[in-house]
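Quick heads-up: it's one chain on its own, the form predicted on its own, in structure tokens.
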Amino acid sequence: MHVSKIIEVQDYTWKYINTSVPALAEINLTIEEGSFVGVIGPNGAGKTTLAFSIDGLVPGQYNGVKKGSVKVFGKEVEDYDKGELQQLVGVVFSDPEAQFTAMTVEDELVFGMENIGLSLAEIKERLEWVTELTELSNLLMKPPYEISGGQKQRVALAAVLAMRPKILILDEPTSMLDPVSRGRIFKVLAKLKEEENNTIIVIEHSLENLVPLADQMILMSESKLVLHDKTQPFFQQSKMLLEKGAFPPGAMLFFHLLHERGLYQGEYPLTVAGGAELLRDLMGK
């Protein structure tokens, strides 16, 4: 199987005009096609701008000093023509309300798909795709404005899917969520990365969800990407992922802690599940 880079940032360093220090330093990373990313790091650490760096917001709409480059599917942001690189890459902010230019959820959904001037049959297919997909079909007729903080969260969710963008970038998309709502965007997340071939970036501090889901993760801090690795190995360094103000979710902790006292050697579980059967078979031993 044919496996393309698909995103690639070299010796990438931005920063914002009128700031000391950059946002990022010297950033070099290759993402693959079908990929489902983990990006974490403390705030300020560059998340955020490096997420914009990917889908051209930066430098599009930011003034900054720029040195090196970000080339999605082989090509530089900053050749792609007005508007062409969004129709590839999607991203969904914290906020979901930024994103919102409608009266009623259907006409969100919609809005998007007849900018880039989809046809009517095209748009009835996408349309009961994404609202399948998000669970969002009775809320179709109501503001997006009056919904719930999960609800208005799948809507911008499906906004951006409707669009069928090949990269899809989350940035703390649970932030604002109870754990009920964070759960039923992780459980989209998971039926897209099992039907479609979508490259998944989610930026996250959150991370029972999240972990289960991605192949590598990526740790930031201080402006530069300080470990990226496929999930397994990246949480097997947790002393460091903790030194950066990073925090591992709690059953991985459990075993760090385990393993700091000499009383566990393997692979920390990914999940509390894998934590729980991983406990009792020690404690059977």
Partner chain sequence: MNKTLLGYVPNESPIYAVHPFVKLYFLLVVSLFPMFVSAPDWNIILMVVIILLMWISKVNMSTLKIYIPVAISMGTIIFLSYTVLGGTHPEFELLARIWGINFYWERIRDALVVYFRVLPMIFTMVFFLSTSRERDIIVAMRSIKVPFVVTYIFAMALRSAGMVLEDFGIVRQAEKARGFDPAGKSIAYKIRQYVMYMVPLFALSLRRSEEFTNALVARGYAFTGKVSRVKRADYILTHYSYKYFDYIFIALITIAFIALLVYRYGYGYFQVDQSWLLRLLRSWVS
Given for the second form:
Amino acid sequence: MHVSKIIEVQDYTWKYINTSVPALAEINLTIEEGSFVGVIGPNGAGKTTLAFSIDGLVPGQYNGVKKGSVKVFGKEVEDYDKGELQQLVGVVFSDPEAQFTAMTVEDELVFGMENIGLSLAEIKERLEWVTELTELSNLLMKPPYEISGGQKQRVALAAVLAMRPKILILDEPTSMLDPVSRGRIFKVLAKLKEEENNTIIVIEHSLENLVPLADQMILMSESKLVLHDKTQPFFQQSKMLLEKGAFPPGAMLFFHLLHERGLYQGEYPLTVAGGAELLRDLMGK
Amino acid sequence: MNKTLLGYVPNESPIYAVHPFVKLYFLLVVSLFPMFVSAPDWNIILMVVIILLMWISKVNMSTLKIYIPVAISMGTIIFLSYTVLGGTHPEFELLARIWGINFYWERIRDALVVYFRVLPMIFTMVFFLSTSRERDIIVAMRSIKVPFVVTYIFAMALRSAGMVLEDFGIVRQAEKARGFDPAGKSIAYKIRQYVMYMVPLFALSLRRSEEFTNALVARGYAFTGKVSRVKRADYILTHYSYKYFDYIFIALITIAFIALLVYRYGYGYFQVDQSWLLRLLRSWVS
Amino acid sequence: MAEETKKELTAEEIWTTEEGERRSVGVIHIVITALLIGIGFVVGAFGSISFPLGFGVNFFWTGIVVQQVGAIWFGGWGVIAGAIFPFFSNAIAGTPFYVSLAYIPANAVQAFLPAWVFRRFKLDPRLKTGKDYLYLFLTMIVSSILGALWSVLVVLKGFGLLTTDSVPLFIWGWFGGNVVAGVVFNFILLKALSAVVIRTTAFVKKWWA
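If the one shown is the form predicted on its own, what is the structure of the form predicted in complex with the partner chain?
Up next: the whole complex, starting with the chain shown before.
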């Protein structure tokens, strides 16, 4: 199967105007079509700026100094016409409230589709698809700012999904949500991974839900891309992750501590269920 | 009853079956009626009609009490303007002289004429605000082909007004938590309070402008360039269609306005001297 | 890197574009216009409801700050917002539709004049010198006089709502309501936030970008 590189970042450095340190420094990154990528790292590591750079918000909406190149579908982000790149790359921000500009959930969902010039029939079809996927059908006539936090984030996600971007970036989509609402967001992402061929990049602090879905992980720290690997080998380097202020999920951390004490030598489990199974096997031996 | 940023609207109402444009048309045209009518009788009839329409529309009349102080203060101002500040006019009929202030019949009559012109204009505005949800106003604007960018600014402005009110609550809580309580304090203290609110309110809104912009750009919105020239489908409008009664209402409003102009300028109707109400009052005060 | 260190801008530099600097109208300006209308709607309605003199004329009209500071920072977008938002804030405070509509020129002038003076005389919105304060104060006076004259003589008299003898009261009401609120808020807001605003992409150096 031919897998194309749809995001290519080369020697990329970005410094916002009036700041002394670059937000991103010498980033090199390649992401293939259909990947599910998790991005972790402490606050201020440059994760959001990386997301904005892929969506063209940087440098489009911000002043600063750019070095290197960021290509999406083989074309430099600045070379896209206004609004053109955003049809290919969709971003869901961490604060859903700050994304709502319409009076009803339905208006919010159709806004992006109208922007890209879809016909009424197509808008209707996509609206049905996306509201079913995100379980929002009964909220269409409500004001988006009067619904619960979890529902708001699903509206924000649905508004972007309705535009059917090839690349979907979620910037800490569950940072303001309770565990149940978090689970529902990741349920939608799991469906997308299963049924669509989207490339999905999720920036997230809470890893329990992310790790089982991610094919590969990226660690950002102090404006640099420190580690990029497939999920399993990525978390085998838990020592480095901990040093850089990124905390692996509990099950992994447990096995990492066993490893540190010389009690376990194998691969770390990615989920609690996997960890329980592994532990049962170990205890049975 | 639902709260909108512009007032309270009923949950269910027969007026929601009417196309939003008809309500906008009513506001724009019927607001003009009192300008051509001097006799208060007709303006009072118009007010009664509007109240009836509100009643039919299931508007919760108790929510309208916020406009009572407005009506009273406006009436007082007009009355003072035409009496205390009305000047000396020997040619007018003096009804009374109290504390050196002359109360002329002509001045009181004019004050009534003006007041009963303003009131129905306010009534039409209140009727519109208490029967139109925010979305209705946007639909009404779009249905008369107001450019998308204008209707969008309007929608976003309403949204940001809501956010400012929320922020205002948050800032006030924060100020109170730091021991800043305006209750029972002087005007100077209260003004200081608003200064303290205004700066963070502006700062929060400015920060929001960046987030809003990113959200719009990320969803493909541009108002210049190739993308901005894409023909937009207007999905919201598909929920609204003109029914036969919408055309009837538009026709009735138009005919009423034309009739008003014809009778006013063709036959000299609606003049002050034709008002039985003023004649009654005149005989009463003399 | 030397060229990247933050340097203090002079008043002249605030209003002039550097060689090769490209400024264009963007979505952010549309957003700013909407936000200013939203803020003005709330603070303007507060003034109209709390200190009414009648027909949208107030003893202490807080909306003036959004009109004037908004237009100083955001040029034409601030003027547009400053002209439009009183229409809405007056409407919910019970001012008739066409009276509110007829106030638009007065409100536009009140927003436009300070914006023009700051650009024409290269004044510092951070209010660094006595000249900045003086010019702002004078502009507030002049713009409020023009606004008061238009609204009272043209609108209120035109609609037949006032007698000739009560015109001075309303002129003073409009003028005083604007200037007092302006003196309280304009200086503080410009002083507190201009340093940040002039470095944002939303700030407008010319009239539209």
